[in-house]
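One chain is shown next in C-alpha coordinates, namely the form predicted on its own.
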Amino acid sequence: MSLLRIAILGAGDIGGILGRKWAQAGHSVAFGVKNSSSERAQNLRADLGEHILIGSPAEALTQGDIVLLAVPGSAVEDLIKTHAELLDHKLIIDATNQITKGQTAATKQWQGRGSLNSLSTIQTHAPHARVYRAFNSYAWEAFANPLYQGVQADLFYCGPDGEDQAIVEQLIAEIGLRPLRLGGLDKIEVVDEVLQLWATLALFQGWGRDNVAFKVLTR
(Lines of atoms letter the chains of each structure in order from A and count residues from 1; the text may use other names and numbers.)
(Lines give C-alpha, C1' and ligand atoms only; values in the text may rest on other atoms or scores of the structure.)
Protein backbone atom coordinates (compact mmCIF):
# COMPACT_ATOMS: atom_id res chain seq x y z
CA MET A 1 0.00 0.00 0.00
CA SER A 2 1.31 3.45 -0.93
CA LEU A 3 1.11 6.19 1.66
CA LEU A 4 -0.08 9.37 -0.02
CA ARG A 5 -0.18 13.13 0.53
CA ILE A 6 -3.77 14.29 0.06
CA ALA A 7 -5.18 17.83 0.05
CA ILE A 8 -8.93 17.97 0.59
CA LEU A 9 -10.59 21.21 -0.44
CA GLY A 10 -13.73 21.35 1.67
CA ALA A 11 -14.59 20.03 5.12
CA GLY A 12 -18.26 19.19 4.67
CA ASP A 13 -19.86 15.77 4.85
CA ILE A 14 -18.05 14.29 1.83
CA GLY A 15 -14.62 15.79 2.45
CA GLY A 16 -14.81 15.16 6.18
CA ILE A 17 -15.73 11.49 5.91
CA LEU A 18 -13.23 10.68 3.16
CA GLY A 19 -10.49 12.60 4.93
CA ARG A 20 -11.09 10.83 8.22
CA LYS A 21 -10.92 7.41 6.57
CA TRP A 22 -7.80 8.24 4.57
CA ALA A 23 -6.08 9.60 7.67
CA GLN A 24 -6.97 6.39 9.51
CA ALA A 25 -5.39 4.46 6.61
CA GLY A 26 -2.13 6.26 7.33
CA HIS A 27 -2.09 8.92 4.62
CA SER A 28 -0.99 12.51 5.14
CA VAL A 29 -4.20 14.55 4.89
CA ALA A 30 -4.50 18.35 4.80
CA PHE A 31 -7.80 20.23 4.66
CA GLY A 32 -8.22 23.50 2.81
CA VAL A 33 -11.24 25.42 4.09
CA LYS A 34 -12.73 28.87 3.89
CA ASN A 35 -12.89 29.26 7.66
CA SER A 36 -10.59 27.13 9.82
CA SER A 37 -12.50 28.25 12.92
CA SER A 38 -15.84 26.85 11.74
CA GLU A 39 -17.64 24.15 13.67
CA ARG A 40 -16.94 21.56 10.97
CA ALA A 41 -13.25 22.38 10.93
CA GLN A 42 -13.04 22.20 14.71
CA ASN A 43 -14.83 18.84 14.71
CA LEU A 44 -12.20 17.54 12.30
CA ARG A 45 -9.48 18.88 14.57
CA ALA A 46 -11.02 17.11 17.56
CA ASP A 47 -11.29 13.82 15.67
CA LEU A 48 -7.91 13.84 13.90
CA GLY A 49 -5.61 15.70 16.25
CA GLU A 50 -3.26 18.64 16.01
CA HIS A 51 -0.95 16.99 13.46
CA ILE A 52 -3.57 17.37 10.71
CA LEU A 53 -3.35 20.64 8.79
CA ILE A 54 -6.63 22.55 8.61
CA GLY A 55 -5.87 25.80 6.88
CA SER A 56 -6.52 27.79 3.74
CA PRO A 57 -6.86 26.06 0.37
CA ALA A 58 -3.40 27.35 -0.60
CA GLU A 59 -1.86 25.93 2.58
CA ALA A 60 -3.48 22.55 2.00
CA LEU A 61 -2.42 22.42 -1.66
CA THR A 62 1.23 22.89 -0.74
CA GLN A 63 0.95 19.75 1.41
CA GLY A 64 -0.72 17.46 -1.14
CA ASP A 65 0.15 15.69 -4.38
CA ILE A 66 -3.44 14.46 -4.71
CA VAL A 67 -6.39 16.87 -4.49
CA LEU A 68 -9.98 16.03 -3.66
CA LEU A 69 -12.42 18.75 -4.75
CA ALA A 70 -15.25 18.52 -2.21
CA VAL A 71 -16.70 22.01 -2.11
CA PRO A 72 -20.18 23.10 -3.25
CA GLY A 73 -20.44 23.23 -7.03
CA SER A 74 -21.06 26.97 -6.98
CA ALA A 75 -17.64 27.53 -5.36
CA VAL A 76 -15.56 25.43 -7.75
CA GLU A 77 -14.83 27.94 -10.51
CA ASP A 78 -13.50 30.67 -8.24
CA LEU A 79 -11.50 28.14 -6.24
CA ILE A 80 -9.83 26.71 -9.32
CA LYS A 81 -9.13 30.12 -10.86
CA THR A 82 -7.61 31.41 -7.63
CA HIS A 83 -5.36 28.39 -7.08
CA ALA A 84 -4.73 27.31 -10.67
CA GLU A 85 -0.94 27.34 -10.35
CA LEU A 86 -1.01 25.14 -7.25
CA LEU A 87 -3.51 22.74 -8.84
CA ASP A 88 -1.63 22.31 -12.11
CA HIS A 89 0.39 19.06 -12.41
CA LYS A 90 -1.49 17.44 -9.51
CA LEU A 91 -3.80 14.44 -9.51
CA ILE A 92 -7.28 15.92 -9.00
CA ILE A 93 -10.37 13.94 -8.03
CA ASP A 94 -13.52 15.91 -8.81
CA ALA A 95 -16.24 14.95 -6.32
CA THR A 96 -18.28 18.11 -6.85
CA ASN A 97 -21.66 18.40 -8.53
CA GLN A 98 -23.11 21.45 -10.23
CA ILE A 99 -26.54 21.07 -8.68
CA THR A 100 -28.73 23.02 -6.32
CA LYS A 101 -28.59 20.39 -3.62
CA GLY A 102 -31.35 21.56 -1.31
CA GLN A 103 -33.79 22.33 -4.11
CA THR A 104 -33.22 18.93 -5.73
CA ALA A 105 -34.14 17.13 -2.52
CA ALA A 106 -37.01 19.45 -1.58
CA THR A 107 -38.73 19.69 -4.96
CA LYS A 108 -37.97 16.13 -6.09
CA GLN A 109 -36.94 17.61 -9.41
CA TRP A 110 -33.49 17.63 -10.94
CA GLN A 111 -31.80 20.99 -10.38
CA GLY A 112 -28.64 20.52 -12.41
CA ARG A 113 -26.87 23.56 -13.88
CA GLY A 114 -25.75 22.17 -17.24
CA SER A 115 -22.84 19.76 -16.91
CA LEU A 116 -22.60 18.27 -13.42
CA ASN A 117 -18.81 18.06 -13.40
CA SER A 118 -16.08 20.72 -13.39
CA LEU A 119 -13.79 19.11 -15.96
CA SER A 120 -13.79 21.98 -18.45
CA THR A 121 -12.97 24.51 -15.71
CA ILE A 122 -10.10 22.39 -14.42
CA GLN A 123 -8.68 21.77 -17.87
CA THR A 124 -8.90 25.46 -18.76
CA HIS A 125 -7.06 26.74 -15.70
CA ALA A 126 -4.90 23.73 -14.73
CA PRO A 127 -4.23 22.05 -18.09
CA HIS A 128 -1.50 19.75 -16.80
CA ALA A 129 -3.58 18.28 -13.96
CA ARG A 130 -4.51 14.59 -14.15
CA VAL A 131 -8.25 14.56 -13.55
CA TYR A 132 -10.54 11.79 -12.29
CA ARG A 133 -14.27 11.85 -11.63
CA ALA A 134 -15.25 9.93 -8.48
CA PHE A 135 -17.15 10.15 -5.19
CA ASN A 136 -19.89 12.27 -6.78
CA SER A 137 -22.69 9.74 -7.31
CA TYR A 138 -23.76 8.94 -3.73
CA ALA A 139 -24.63 10.90 -0.62
CA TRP A 140 -22.13 10.92 2.22
CA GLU A 141 -23.95 8.10 4.00
CA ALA A 142 -22.64 5.58 1.46
CA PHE A 143 -19.07 6.59 2.23
CA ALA A 144 -19.65 6.40 5.96
CA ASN A 145 -21.14 2.90 5.66
CA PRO A 146 -20.58 1.25 2.23
CA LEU A 147 -22.19 -2.08 3.16
CA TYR A 148 -25.80 -2.76 2.14
CA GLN A 149 -27.23 -5.84 3.85
CA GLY A 150 -23.67 -7.08 4.05
CA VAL A 151 -22.88 -6.39 0.38
CA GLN A 152 -20.11 -3.94 -0.58
CA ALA A 153 -21.35 -1.15 -2.85
CA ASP A 154 -19.59 -0.30 -6.12
CA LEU A 155 -18.29 3.17 -6.95
CA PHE A 156 -18.21 4.15 -10.60
CA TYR A 157 -15.42 6.47 -11.68
CA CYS A 158 -13.54 7.54 -14.79
CA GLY A 159 -10.15 8.89 -15.71
CA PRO A 160 -6.90 7.95 -17.40
CA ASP A 161 -5.41 4.49 -17.02
CA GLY A 162 -1.89 3.95 -15.68
CA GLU A 163 -0.23 4.66 -12.33
CA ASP A 164 -2.74 7.32 -11.28
CA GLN A 165 -5.59 4.87 -11.85
CA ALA A 166 -4.06 2.51 -9.30
CA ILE A 167 -3.85 5.35 -6.77
CA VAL A 168 -7.48 6.35 -7.28
CA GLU A 169 -8.62 2.74 -6.94
CA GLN A 170 -6.61 2.39 -3.74
CA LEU A 171 -8.31 5.47 -2.31
CA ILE A 172 -11.77 4.20 -3.28
CA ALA A 173 -11.08 0.78 -1.76
CA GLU A 174 -9.88 2.36 1.48
CA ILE A 175 -13.30 3.99 1.87
CA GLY A 176 -14.78 0.48 1.67
CA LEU A 177 -16.20 0.58 -1.86
CA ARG A 178 -15.33 -1.53 -4.89
CA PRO A 179 -13.90 0.71 -7.64
CA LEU A 180 -15.36 0.27 -11.14
CA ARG A 181 -13.70 2.31 -13.89
CA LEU A 182 -16.04 3.12 -16.76
CA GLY A 183 -13.23 4.37 -18.98
CA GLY A 184 -11.36 7.58 -19.65
CA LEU A 185 -12.69 11.10 -19.30
CA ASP A 186 -14.80 10.57 -22.40
CA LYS A 187 -17.09 8.58 -20.06
CA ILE A 188 -17.52 11.39 -17.55
CA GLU A 189 -21.15 12.00 -18.49
CA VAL A 190 -21.90 8.31 -17.89
CA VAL A 191 -20.47 8.62 -14.37
CA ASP A 192 -22.59 11.72 -13.83
CA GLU A 193 -25.72 9.91 -14.94
CA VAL A 194 -25.22 7.47 -12.06
CA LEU A 195 -25.96 10.37 -9.72
CA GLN A 196 -29.22 11.06 -11.53
CA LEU A 197 -30.22 7.41 -11.19
CA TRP A 198 -29.31 7.47 -7.51
CA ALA A 199 -31.30 10.68 -6.92
CA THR A 200 -34.33 9.27 -8.74
CA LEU A 201 -34.49 6.33 -6.34
CA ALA A 202 -33.13 7.79 -3.12
CA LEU A 203 -34.72 11.24 -3.24
CA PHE A 204 -37.55 11.38 -5.75
CA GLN A 205 -39.05 7.96 -4.99
CA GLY A 206 -38.30 8.24 -1.30
CA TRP A 207 -36.11 5.17 -0.81
CA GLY A 208 -33.83 7.21 1.45
CA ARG A 209 -30.37 8.73 1.14
CA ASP A 210 -28.74 6.07 3.27
CA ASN A 211 -30.55 3.11 1.68
CA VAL A 212 -29.46 3.23 -1.98
CA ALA A 213 -26.22 2.26 -3.71
CA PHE A 214 -25.37 0.12 -6.72
CA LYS A 215 -23.77 -3.26 -7.36
CA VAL A 216 -22.76 -4.71 -10.72
CA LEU A 217 -23.45 -8.46 -10.99
CA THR A 218 -21.47 -10.57 -13.46
CA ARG A 219 -21.22 -14.22 -14.48
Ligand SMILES: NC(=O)c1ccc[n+]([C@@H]2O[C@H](COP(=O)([O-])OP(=O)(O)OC[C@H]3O[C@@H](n4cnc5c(N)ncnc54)[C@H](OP(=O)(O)O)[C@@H]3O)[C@@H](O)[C@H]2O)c1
Second form
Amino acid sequence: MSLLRIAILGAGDIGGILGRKWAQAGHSVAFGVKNSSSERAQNLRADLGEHILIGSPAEALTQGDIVLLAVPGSAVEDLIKTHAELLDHKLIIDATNQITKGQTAATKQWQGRGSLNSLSTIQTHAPHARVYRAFNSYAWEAFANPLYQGVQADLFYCGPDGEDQAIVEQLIAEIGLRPLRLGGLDKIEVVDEVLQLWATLALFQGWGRDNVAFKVLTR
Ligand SMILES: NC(=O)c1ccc[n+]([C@@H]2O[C@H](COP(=O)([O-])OP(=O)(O)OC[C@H]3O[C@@H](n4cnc5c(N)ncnc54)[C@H](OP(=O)(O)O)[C@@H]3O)[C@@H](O)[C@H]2O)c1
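Can I get the form predicted in complex with the named molecule as well, since the one above is the form predicted on its own?
Next comes the full complex, and the chain you just saw is listed first.
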Protein backbone atom coordinates (compact mmCIF):
# COMPACT_ATOMS: atom_id res chain seq x y z
CA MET A 1 0.00 0.00 0.00
CA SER A 2 1.40 3.40 -0.90
CA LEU A 3 1.13 6.32 1.49
CA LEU A 4 -0.29 9.39 -0.22
CA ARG A 5 -0.30 13.17 0.19
CA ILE A 6 -3.92 14.27 0.10
CA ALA A 7 -5.36 17.79 0.12
CA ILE A 8 -9.05 17.97 0.97
CA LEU A 9 -10.84 21.18 0.05
CA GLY A 10 -13.76 21.34 2.47
CA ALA A 11 -13.80 19.73 5.92
CA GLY A 12 -17.55 19.42 6.41
CA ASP A 13 -19.65 16.27 6.48
CA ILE A 14 -18.02 14.63 3.47
CA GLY A 15 -14.46 16.01 3.66
CA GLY A 16 -14.38 15.37 7.41
CA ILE A 17 -15.35 11.69 7.28
CA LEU A 18 -13.14 10.79 4.30
CA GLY A 19 -10.18 12.77 5.68
CA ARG A 20 -10.47 11.13 9.09
CA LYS A 21 -10.39 7.65 7.55
CA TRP A 22 -7.50 8.42 5.19
CA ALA A 23 -5.47 9.96 8.00
CA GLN A 24 -6.17 6.86 10.10
CA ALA A 25 -4.93 4.75 7.15
CA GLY A 26 -1.60 6.56 7.46
CA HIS A 27 -1.80 9.10 4.64
CA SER A 28 -0.73 12.71 4.98
CA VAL A 29 -3.96 14.74 4.93
CA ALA A 30 -4.26 18.54 4.76
CA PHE A 31 -7.59 20.37 4.81
CA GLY A 32 -8.37 23.63 3.04
CA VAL A 33 -11.38 25.51 4.45
CA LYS A 34 -12.88 28.97 4.69
CA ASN A 35 -12.54 29.37 8.44
CA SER A 36 -9.72 27.35 9.99
CA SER A 37 -10.71 28.24 13.55
CA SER A 38 -14.35 27.11 13.28
CA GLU A 39 -15.71 24.63 15.81
CA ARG A 40 -15.66 21.98 13.09
CA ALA A 41 -11.99 22.59 12.37
CA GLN A 42 -11.22 22.40 16.07
CA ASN A 43 -13.06 19.09 16.38
CA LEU A 44 -11.02 17.71 13.47
CA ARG A 45 -7.79 18.83 15.13
CA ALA A 46 -8.90 17.22 18.38
CA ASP A 47 -9.59 13.94 16.53
CA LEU A 48 -6.53 13.85 14.28
CA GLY A 49 -3.88 15.76 16.20
CA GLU A 50 -2.33 19.21 16.01
CA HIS A 51 0.09 18.13 13.27
CA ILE A 52 -2.81 17.99 10.75
CA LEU A 53 -2.91 21.11 8.59
CA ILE A 54 -6.28 22.82 8.51
CA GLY A 55 -5.65 26.06 6.67
CA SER A 56 -6.50 27.94 3.52
CA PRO A 57 -7.12 26.03 0.29
CA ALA A 58 -3.77 27.30 -1.05
CA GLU A 59 -1.91 26.01 2.03
CA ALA A 60 -3.60 22.62 1.76
CA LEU A 61 -2.91 22.35 -1.97
CA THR A 62 0.83 22.83 -1.48
CA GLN A 63 0.76 19.71 0.72
CA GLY A 64 -1.19 17.40 -1.58
CA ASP A 65 -0.61 15.53 -4.83
CA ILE A 66 -4.15 14.20 -4.70
CA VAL A 67 -7.06 16.60 -4.19
CA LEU A 68 -10.54 15.78 -2.96
CA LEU A 69 -13.04 18.51 -3.87
CA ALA A 70 -15.57 18.56 -1.02
CA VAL A 71 -16.93 22.12 -0.88
CA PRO A 72 -20.52 23.22 -1.58
CA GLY A 73 -21.34 23.25 -5.30
CA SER A 74 -21.78 27.02 -5.20
CA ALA A 75 -18.16 27.49 -4.06
CA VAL A 76 -16.50 25.23 -6.63
CA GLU A 77 -16.07 27.56 -9.59
CA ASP A 78 -14.41 30.41 -7.67
CA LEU A 79 -12.21 28.00 -5.77
CA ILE A 80 -11.00 26.33 -8.96
CA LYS A 81 -10.44 29.60 -10.80
CA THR A 82 -8.50 31.09 -7.86
CA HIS A 83 -6.30 28.01 -7.40
CA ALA A 84 -6.06 26.85 -11.01
CA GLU A 85 -2.28 26.76 -11.06
CA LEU A 86 -2.02 24.73 -7.86
CA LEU A 87 -4.69 22.31 -9.12
CA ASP A 88 -3.26 21.77 -12.59
CA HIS A 89 -1.39 18.44 -13.05
CA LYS A 90 -2.87 17.01 -9.83
CA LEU A 91 -5.10 14.00 -9.42
CA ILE A 92 -8.48 15.53 -8.53
CA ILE A 93 -11.43 13.57 -7.19
CA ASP A 94 -14.65 15.53 -7.59
CA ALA A 95 -17.09 14.64 -4.80
CA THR A 96 -19.12 17.83 -5.17
CA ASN A 97 -22.67 18.16 -6.39
CA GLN A 98 -24.26 21.26 -7.85
CA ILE A 99 -27.18 21.16 -5.44
CA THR A 100 -27.97 23.21 -2.36
CA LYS A 101 -27.37 21.34 0.87
CA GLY A 102 -30.58 19.97 2.39
CA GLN A 103 -32.78 21.29 -0.40
CA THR A 104 -33.40 17.95 -2.09
CA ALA A 105 -34.36 16.33 1.21
CA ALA A 106 -36.57 19.24 2.24
CA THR A 107 -38.44 19.63 -1.05
CA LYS A 108 -38.53 15.92 -1.86
CA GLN A 109 -37.71 16.70 -5.45
CA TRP A 110 -34.63 16.82 -7.57
CA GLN A 111 -33.26 20.35 -7.80
CA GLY A 112 -30.24 19.66 -10.02
CA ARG A 113 -29.61 22.44 -12.52
CA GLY A 114 -27.88 20.80 -15.46
CA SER A 115 -24.83 18.77 -14.62
CA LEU A 116 -24.19 17.81 -10.99
CA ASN A 117 -20.43 17.58 -11.38
CA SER A 118 -17.72 20.21 -11.91
CA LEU A 119 -15.78 18.45 -14.66
CA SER A 120 -16.06 21.20 -17.26
CA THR A 121 -14.97 23.87 -14.75
CA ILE A 122 -11.94 21.80 -13.76
CA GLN A 123 -11.01 21.05 -17.37
CA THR A 124 -11.33 24.71 -18.34
CA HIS A 125 -9.09 26.07 -15.60
CA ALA A 126 -6.80 23.14 -14.81
CA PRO A 127 -6.57 21.34 -18.16
CA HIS A 128 -3.75 19.00 -17.09
CA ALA A 129 -5.50 17.73 -13.97
CA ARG A 130 -6.30 14.00 -13.92
CA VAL A 131 -9.96 13.99 -12.90
CA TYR A 132 -12.06 11.26 -11.27
CA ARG A 133 -15.68 11.35 -10.19
CA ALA A 134 -16.30 9.51 -6.91
CA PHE A 135 -17.81 9.80 -3.42
CA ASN A 136 -20.67 12.02 -4.65
CA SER A 137 -23.47 9.47 -4.99
CA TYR A 138 -24.15 8.47 -1.36
CA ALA A 139 -24.66 10.46 1.83
CA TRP A 140 -21.67 10.76 4.13
CA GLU A 141 -23.28 8.17 6.42
CA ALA A 142 -22.44 5.47 3.86
CA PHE A 143 -18.77 6.42 4.10
CA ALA A 144 -18.89 6.43 7.89
CA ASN A 145 -20.32 2.89 7.84
CA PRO A 146 -20.35 1.13 4.44
CA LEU A 147 -21.76 -2.17 5.73
CA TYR A 148 -25.45 -2.94 5.15
CA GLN A 149 -26.61 -6.01 7.08
CA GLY A 150 -23.01 -7.20 6.87
CA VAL A 151 -22.71 -6.60 3.10
CA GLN A 152 -20.10 -4.15 1.78
CA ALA A 153 -21.58 -1.45 -0.47
CA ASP A 154 -20.18 -0.78 -3.95
CA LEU A 155 -19.02 2.71 -4.89
CA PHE A 156 -19.48 3.61 -8.55
CA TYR A 157 -16.84 5.93 -9.93
CA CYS A 158 -15.31 6.93 -13.25
CA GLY A 159 -12.06 8.32 -14.61
CA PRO A 160 -9.08 7.25 -16.71
CA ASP A 161 -7.62 3.75 -16.37
CA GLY A 162 -3.95 3.24 -15.48
CA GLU A 163 -1.81 4.19 -12.49
CA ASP A 164 -4.18 6.80 -11.07
CA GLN A 165 -7.03 4.30 -11.18
CA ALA A 166 -5.14 2.11 -8.71
CA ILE A 167 -4.74 5.09 -6.36
CA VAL A 168 -8.43 6.01 -6.54
CA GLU A 169 -9.42 2.37 -5.92
CA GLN A 170 -7.08 2.21 -2.93
CA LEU A 171 -8.69 5.35 -1.50
CA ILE A 172 -12.20 3.98 -2.00
CA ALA A 173 -11.27 0.63 -0.46
CA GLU A 174 -9.75 2.39 2.57
CA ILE A 175 -13.13 4.01 3.23
CA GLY A 176 -14.53 0.48 3.29
CA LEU A 177 -16.40 0.26 -0.03
CA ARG A 178 -15.79 -1.89 -3.10
CA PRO A 179 -14.66 0.36 -5.98
CA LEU A 180 -16.63 -0.21 -9.16
CA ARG A 181 -15.36 1.70 -12.21
CA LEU A 182 -18.02 2.53 -14.77
CA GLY A 183 -15.47 3.67 -17.37
CA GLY A 184 -13.72 6.86 -18.36
CA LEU A 185 -15.03 10.39 -17.86
CA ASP A 186 -17.52 9.83 -20.67
CA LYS A 187 -19.46 7.85 -18.03
CA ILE A 188 -19.66 10.76 -15.58
CA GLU A 189 -23.39 11.29 -16.06
CA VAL A 190 -23.97 7.60 -15.31
CA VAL A 191 -22.17 8.00 -11.98
CA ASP A 192 -24.32 11.04 -11.29
CA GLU A 193 -27.49 9.12 -12.11
CA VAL A 194 -26.58 6.82 -9.20
CA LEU A 195 -27.04 9.85 -6.94
CA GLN A 196 -30.47 10.45 -8.43
CA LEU A 197 -31.41 6.81 -7.83
CA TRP A 198 -30.06 7.05 -4.28
CA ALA A 199 -32.02 10.27 -3.58
CA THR A 200 -35.20 8.77 -5.04
CA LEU A 201 -35.09 5.87 -2.58
CA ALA A 202 -33.39 7.46 0.44
CA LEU A 203 -35.09 10.86 0.39
CA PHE A 204 -38.22 10.82 -1.76
CA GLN A 205 -39.44 7.29 -0.93
CA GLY A 206 -38.43 7.79 2.69
CA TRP A 207 -36.07 4.81 3.14
CA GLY A 208 -33.67 7.12 5.01
CA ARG A 209 -30.28 8.59 4.13
CA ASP A 210 -28.48 6.18 6.45
CA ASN A 211 -30.23 3.19 4.96
CA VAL A 212 -29.49 3.05 1.24
CA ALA A 213 -26.48 2.03 -0.84
CA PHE A 214 -26.02 -0.30 -3.79
CA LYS A 215 -24.43 -3.69 -4.51
CA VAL A 216 -24.03 -5.22 -7.96
CA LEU A 217 -24.87 -8.93 -8.08
CA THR A 218 -23.10 -11.14 -10.60
CA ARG A 219 -23.13 -14.84 -11.49
N1 LIG B 1 -22.98 15.71 2.98
C2 LIG B 1 -23.07 14.61 2.22
O3 LIG B 1 -23.62 13.58 2.66
C4 LIG B 1 -22.48 14.60 0.82
C5 LIG B 1 -22.38 13.38 0.13
C6 LIG B 1 -21.81 13.36 -1.15
C7 LIG B 1 -21.37 14.55 -1.72
N8 LIG B 1 -21.51 15.73 -1.05
C9 LIG B 1 -21.05 16.98 -1.69
O10 LIG B 1 -19.85 17.36 -1.03
C11 LIG B 1 -19.76 18.78 -0.97
C12 LIG B 1 -19.61 19.21 0.48
O13 LIG B 1 -20.77 18.82 1.19
P14 LIG B 1 -20.80 18.82 2.79
O15 LIG B 1 -22.13 18.29 3.16
O16 LIG B 1 -19.57 18.19 3.33
O17 LIG B 1 -20.77 20.40 3.08
P18 LIG B 1 -20.58 21.13 4.48
O19 LIG B 1 -20.77 20.18 5.59
O20 LIG B 1 -21.41 22.36 4.41
O21 LIG B 1 -19.01 21.55 4.46
C22 LIG B 1 -18.51 22.41 3.49
C23 LIG B 1 -17.02 22.61 3.71
O24 LIG B 1 -16.54 23.41 2.63
C25 LIG B 1 -15.82 24.51 3.16
N26 LIG B 1 -15.97 25.65 2.26
C27 LIG B 1 -17.09 26.28 1.89
N28 LIG B 1 -16.82 27.28 1.02
C29 LIG B 1 -15.47 27.26 0.85
C30 LIG B 1 -14.57 28.04 0.11
N31 LIG B 1 -14.97 29.04 -0.67
N32 LIG B 1 -13.24 27.75 0.19
C33 LIG B 1 -12.81 26.74 0.98
N34 LIG B 1 -13.62 25.95 1.70
C35 LIG B 1 -14.93 26.23 1.65
C36 LIG B 1 -16.44 24.79 4.52
O37 LIG B 1 -15.49 25.48 5.29
P38 LIG B 1 -15.92 26.27 6.65
O39 LIG B 1 -16.41 25.19 7.58
O40 LIG B 1 -14.68 26.93 7.09
O41 LIG B 1 -17.02 27.22 6.22
C42 LIG B 1 -16.69 23.36 5.00
O43 LIG B 1 -15.50 22.81 5.55
C44 LIG B 1 -21.04 19.33 -1.64
O45 LIG B 1 -20.75 19.66 -2.97
C46 LIG B 1 -21.99 18.15 -1.55
O47 LIG B 1 -22.96 18.17 -2.59
C48 LIG B 1 -22.04 15.78 0.22
